[in-house]
Every structure is written in C-alpha cells, then in structure tokens.
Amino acid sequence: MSKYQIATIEGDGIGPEVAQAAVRVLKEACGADTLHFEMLPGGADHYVQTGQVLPDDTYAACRQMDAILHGAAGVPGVVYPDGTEVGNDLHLRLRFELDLYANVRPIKLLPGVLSPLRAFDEGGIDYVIIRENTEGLYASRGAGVLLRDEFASDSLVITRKGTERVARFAFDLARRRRGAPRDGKSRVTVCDKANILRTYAFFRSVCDDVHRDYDDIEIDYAYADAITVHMLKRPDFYDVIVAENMFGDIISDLGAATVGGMGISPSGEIGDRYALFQGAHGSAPDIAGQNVASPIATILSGAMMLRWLGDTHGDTQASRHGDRIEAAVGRVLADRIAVPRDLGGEATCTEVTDAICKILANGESHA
C-alpha cells in the first residue's frame, strides 16, 4: 500500500473522540507508517477562541494532502449574526471551496443491527444516496434575502453542469455495485419534485440525458414525498439514488434511521480532486468527553476514505484494507463483542475501538 497524508480536523463535541478512534483503527488496518494524520485546528470552539472556523493553514493543508478526515463540528449557541451555525460552516466552506460536489451516503444494514423495518434483516437494505452537494437550495447559503423582518427568500439553483456531473457519478457508481438486493438490477433512482417545479423537471431531464450513455443501468424516478414511503416499505428495491441538495440531505437521514441511526452512518464528500470523510452525525456536545459516543460512523467513513484512495490511486491494498475495516465492524456487532449505546449495548467508545482493532490485528475479519 502507498503512503498517504491525511488532513485531520477533530472539531467539536465528540469529534475528537471519534476521530481519534478512527485514526487508531486505520493505523491498525494499514500499518502505523502508511498513513500520516496531520492534526489541524478548526470548528466552532476554534472560532470562539480565534474568530476563525477554518484557519488559512488548515485550508491550505486540506488542499495539499491526499484526503480529509473530520470528526464533527458545532457548538450550541455559537452562531453568526444572521443566526446560522458556525460549526456547519467548517465543512460547508470546504465543500464549496474544494468543489466536493457528490455527497455519498451508504445506507447499509450491518450484521447484528436490528432495523426498525421488521421485514428486513442483514443484506436486505444496501443502497447509496448521492446528494448533489454544491447547488440546489443550499446554493443560497449566505445570499438569501431578509427584507425588513417581514419577508425572506432563498433561491433554488440547478445547473446543467452540476446535475450532469453528479448524475454521472451516480451511474458510474451503479456500474461498480452488485445491484439492488430485491432483484439484482443496477438502477439509479432520480429523486425530485418534477411534477411541481421547473427546477426539478430540469434536474430530471438532465439525468435522462446522462442516462443515454448508460444503457446497461436502469433509470427510475420518485418524487421526494413518495420516496420517503418507498424507503420504508421497499428499501430493497434501491441501488443508487441521486437527488438535489436539500432533498438528498433529508432522505439521507431517513435512510440512516432505517439501518440503525446516525451513529453508524458514514459519509463522504467527493469531488474530482479532493474528498472529505466524516460520520453523518453531529457533534453531540451533551455526551462529549464521556467516552460513550459510538465511533462506528467515523470508522466506516475512514473505510470509505481508503476505498476512495484505492480507486483514485489504483491502490488495491488500500481498498482491501477498507473492506477489512467494514468486515471487522460487522463482526464486532454481529457477535455482540462491543455494542455501543445507541444500538442498545453498553460499550464505550474505547471498548468498541479496542474490539475492532483486536479483530484486525488477529486477521479475523474477512472482506
């Protein structure tokens, strides 16, 4: 495996705990000398101390290194004058300035995890939501209109370039996967509101244009309200879902709830050159420093990072180590070796991390 430099921002709340857990697991899987983690400041606490949520040196390092690993960001009450949260601005700025246009959210039911959907067990839910990450309703961030405390508006922005590239990302991903659990078909579902708004009708039409280059992949459509029902009733139908920014944000959290919650949900924000990986959960300041947070989402995000590095650099060993980490997590949960509190167990953050590292060290995980 090649050597990589990882820009690491622990952040706020439970961020340092889960980031440190992920670093331990990644080093155990890959070897202590293979990955160099450069610890960098940033987040809401750093803003309180210095007035900067993303220091210039941190941003420069994120541009120079091979990937970015992030713990979590945000502190209640730390907001800008317009009321928006300071913590969110850390990864939002990285997202827009590094052009991380594809937010990748795997929705996968892991071994040993009980889904609230009674009809489904291990293997029955396994799809990925690709959320367009730089346009949509969030393109108005910092640019909306508030008029005399009587009127507010934000604009929903859809461009052909933005939609084409995220749709192509989704179709390319579908080609690499094994298809939907229900029927094995490679399928991209376009989530929109094309029946109501021209922006979403345009989003769908651009996805149709891209689909012409992928006649081996089935295309499917779902309105944003209807898909929330389908994700509960027939999640095994889905393979890859592509959605505008706001809708993708909402349905990603719904999907996470069906496979065990935010504490075990990884995510990646990926562009043509850069990529950032972090657990999908927040900073949970109410449990920070108590060693009770689940590190699994950040650890699985680290596995995603290794697979991305493997794909980007043609490094099959990196990809294999990512698979080993996911398999070790599955083993820990399936055998109930160390189950975190959000999944009904009593294991601490350290105990979960120790258990995963032990399996990796003993070579007991099989990808």
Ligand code: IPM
Second form
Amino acid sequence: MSKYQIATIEGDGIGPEVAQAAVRVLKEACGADTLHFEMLPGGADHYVQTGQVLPDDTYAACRQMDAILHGAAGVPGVVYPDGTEVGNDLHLRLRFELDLYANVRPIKLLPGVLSPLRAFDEGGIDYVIIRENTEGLYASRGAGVLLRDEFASDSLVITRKGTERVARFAFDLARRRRGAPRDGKSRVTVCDKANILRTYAFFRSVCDDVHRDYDDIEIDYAYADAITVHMLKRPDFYDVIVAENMFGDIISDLGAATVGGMGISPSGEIGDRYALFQGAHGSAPDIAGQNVASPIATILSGAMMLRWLGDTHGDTQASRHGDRIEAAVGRVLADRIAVPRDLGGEATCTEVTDAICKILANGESHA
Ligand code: IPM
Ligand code: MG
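Having seen the form predicted alone, can you show the form predicted together with the named molecule?
Whole complex next, starting from this chain.
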C-alpha cells in the first residue's frame, strides 16, 4: 500500500473523540507508517478563539494532502448575525471551494444491527444516496435576502453542469454495485419535485439526458415526499438515489435512521480531485467528552476514504484495508462484542474502537 497524507480536522463536540477513534483503526488496518495524519485546527470553537472557522493554513493543507478526514463541527449558539451556524461553514467552504460535488451516503443495514423496520435484516437495506453537494438550495448560503425584518428568501440553483456530473456519478456507481436487494436490478432513482417546480423538472430532464449513456441501468423517479414513504415501506427497492442538495440532506438522515441511526452512518464528499470523509452526524455537544459517542460512522467513513484512495491511485491494498475495516465493524456488532449506546449497547467509544482494532490486529477480519 502506498503512503498517504491525511488532512485531519477533529472539530467540535464529539469530533475529536470520533476522529481519534478512526485514526486508531486506520493505523491498525494499514500499519502505523502508511498514513500520516496531519492534525489541523478548525470549527466553531476555533472561530470563538480566533475568528476563523477554517484557518487558511488548514484550507491549504486540505488542498495539498491526499484526503480529508473530519470529526464534526458546530457549537450551538455560535452563529452569525443572520442566525446561521458558524461551524457549518467549515464543511460548506470545503464543499464549495474544493468542489466536492457528490456527497455519498451509504444506507446499509449491517450484521447485528436491528432496523426499526422490522421486516428487514442484514443486507435487506443496501442503497446509496448521492446528494448533489455544491448547489441546490445550499447555493444561497450567505447570499439570501433579508429585508426590513419582514422578508427573507433563498434561491434554489440547479445547473446543467452540476446535475450532469452528479447524475453520472450515480449511474457509474450503480454500474459497480450488485443492484437493489429486492430484485438485483441496477437502478438509479431520481428524487425531486418535478411535478411542482421547473428547477426540479430541469434536474430530472438532465438526469434523463445522462441516462441515455446507461441503457444497462434502470432509471426510476420519486418525488421527495413520496420517497420518504417508500424508504420505510420498501427500502430494498433502492440501489442508488440521486437528489438535489437539500433533499439529499433530509432523506439521508431518514435513511440513516432505518439502519441504526446517525452514529453508524458514514459519508464521503467527493470531487474530481479532492475528497472529505466524515460521519453524517453532527457534533452532538450534549454527549461530548463523555466517551459515549459511537465512533462507527467516522470509522466507516475512514473505510470509505481507503476505498476512494484505492480507486483513485489504483492501490488495491488500500481498498482491501477499507473492506477489512467494514468487516471488522460488522463482526463487532454481529457478535455483540462492543455495542455502542445508540445501538442498544453500553460500550464506550474507546471500547468499540478497541474491539475493532483487536479484530484487525488478530487478522480475524476477512473482507
Ligand atoms: C450534513 C449536515 C450538514 C449539511 C451541516 C453540518 C452543514 O447536516 O452533512 O448532512 O447541512 O449538509
Ligand atoms: Mg444533514
């Protein structure tokens, strides 16, 4: 396996705990001298101390290094005059300026995890939400209109370029997967509100244009309200879902809840040159510093990072280590070796991390 430099931003709340857990697991899986983790400042706490949520040196390091690993960011009450949260600008600046246009949100029911959707067990829910990550309703971040304390508006921005590339990412992913659990069909579901807004009708039409290059992949459509019902009643129908930014933000939390919650849900925010990996959860300030947060989402995000490095650099060993980490997490949960609180257990962040590292160290994780 090649050596890689990882820009590591622990951030706020539980961010340091879960990021440090992921670093431990990644070092255990890949060997201590393969990955160099450059610890970098950033987040709302840093903003309070220095006035910078994302220091220029941190941003520069993110551009220079091979990948970015992030814990979490955001502190309640640390907000701009317009009421929006400061901490989120760490993510949003990196997303917009590094052009991380595909926010990859796997929704996968792992061994040993009880879904609130009782009819489904391991492998019965296995799809990926591809959330467009640079425009949509988020394009207005900091640019909306606030008028005389009477009027506010934000704009929904859909571009052909932004939609084409995220749709192509979704179809390419569907081509690499094994299809939906229900029928094995390779399928991309376009999530929109094309029946109401011409922006979403445009989003859908661009996805249709891209689909012309993928006649081996089925295209499917679901309105954003309807898909929330389908994600609960027939989640096994889904293989890959592509959605505008805000819709993707919303449905990915719903999807996470069906496979164990935000504590187990990873994400990879991927562009053509850069990528950031973080749990899909927030900074959970209410449990910060108590060693009770689940590190699994960030550890699985680290596995996603290794697979992305593997794909990007043709490094099959990196990809295999990513698979080993996911398998080790599955073993720890399936055999209930160390189950975190949010999955019904009592294991601390440290105990979950220790258990995963032990399986990796003993070579018992066979991906
Ligand atoms: C997410 C989060 C972020 C978002 C926040 C933290 C900026 O909810 O990654 O899903 O709104 O995209
Ligand atoms: Mg979100």
